[in-house]
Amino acid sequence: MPKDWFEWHDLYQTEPRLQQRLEIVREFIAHSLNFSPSGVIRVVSVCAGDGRDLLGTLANHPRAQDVHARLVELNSQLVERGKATIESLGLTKQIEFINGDATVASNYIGAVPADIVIVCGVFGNLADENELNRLLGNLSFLSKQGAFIIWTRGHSNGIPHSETVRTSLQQAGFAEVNFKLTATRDMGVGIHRYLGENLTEPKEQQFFVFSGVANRAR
């Protein structure tokens, strides 16, 4: 069992399910990048990890130039290893990587409201319910109206709690764009718009709590 987040990463070399997972999640930042409207393209990305769903994605997309954003991840190990992608990527100047707390807003003041917004592996690790609803409401000052949201969460126990998670989207403005499981059925990935309004100023300066470890990751 991975003992470190850092550790968790490496697990992409080896889990059929997070290679699926990874896939689908590149191909929506794709299609958020496709249907953005020309010019500067905003995108954050909360518990970044090493950035590869995105900086994955920008290595062969032609909108790359296009696309300022911020990562944001407490695992320094990950973020020098995001930060060296970026330099061979030559985007330096555009994407930056914070070693921070991506649950606090102050880590996205200058980079908000965003076109994108990348909340994968996250849903998974909070607490409950209540803890997902609170951060969807954050949501609201990290996004633009109209703005592309893409997640994902796991199943376990024969529970399918990527179901919760799009019920609970549903009812806090946020429309489906696609959604899709892994072939191993165990792994859900949405993408999302959100509807309401770009809010100025957080609600919280804590947008949620991160609950999990790295070993009994969902």
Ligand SMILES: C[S@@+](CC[C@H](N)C(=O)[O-])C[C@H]1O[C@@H](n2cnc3c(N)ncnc32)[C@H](O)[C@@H]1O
Given for the second form:
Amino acid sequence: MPKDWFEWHDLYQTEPRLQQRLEIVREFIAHSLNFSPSGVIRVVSVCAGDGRDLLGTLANHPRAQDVHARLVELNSQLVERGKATIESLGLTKQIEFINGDATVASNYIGAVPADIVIVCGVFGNLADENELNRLLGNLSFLSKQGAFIIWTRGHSNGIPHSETVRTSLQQAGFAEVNFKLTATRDMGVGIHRYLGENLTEPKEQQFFVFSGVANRAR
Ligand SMILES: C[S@@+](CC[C@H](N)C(=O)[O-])C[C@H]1O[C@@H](n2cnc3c(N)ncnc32)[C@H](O)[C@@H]1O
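The form predicted alone done, now the form predicted together with the named molecule:
Let us now look at the entire complex, which starts with that chain.
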């Protein structure tokens, strides 16, 4: 069991479910980039980890130079690793990695509204469905109208939690573009479009509470 979120990332080396999830997330990020109009593409990543999903996609994507991104992550070791990757890709002028709290509105000012919002490894770390709905409502501050939202949700004890997320997204006015289960069948990855208007002021200063812990991550 990983003792913290830095160690949790080591599971990418051994767990097929995480490896397959990453592959689908990168595919969905690439799809969003492919379908973004010409010009600057703004991206934010909520609880970004070491940013391997976005950065791994940009390493081989023709629109990489158009991307202006802010990744927000609390664990400083992960941020350092992400910054080193950004440097190796030559993207330091356009990608910021913030070592800060991704649950608060102030850490997104200047980077939103975004064209692509990455919320991977977050929905399974919320207390309940009310908290999920609260976070979905607060995405209206992060997202342009039509923005792509890319998300993941693991299943546990045979419960298909990703179906709950799909229903909540539909009820909150997001349109599904694609949804895939990993080959392990216990992890859902989705890409939706935000249909509502962008809110220039956040509804709440804190969007959600991240209550998960690394040694019990779902
Ligand atoms: C399950 S991991 C997912 C990481 C990454 N998004 C991925 O999919 O590989 C959850 C991440 O959220 C981070 N985290 C937890 N609470 C946070 C907070 N309040 N603000 C920013 N990051 C947070 C953890 O440090 C961890 O890296």
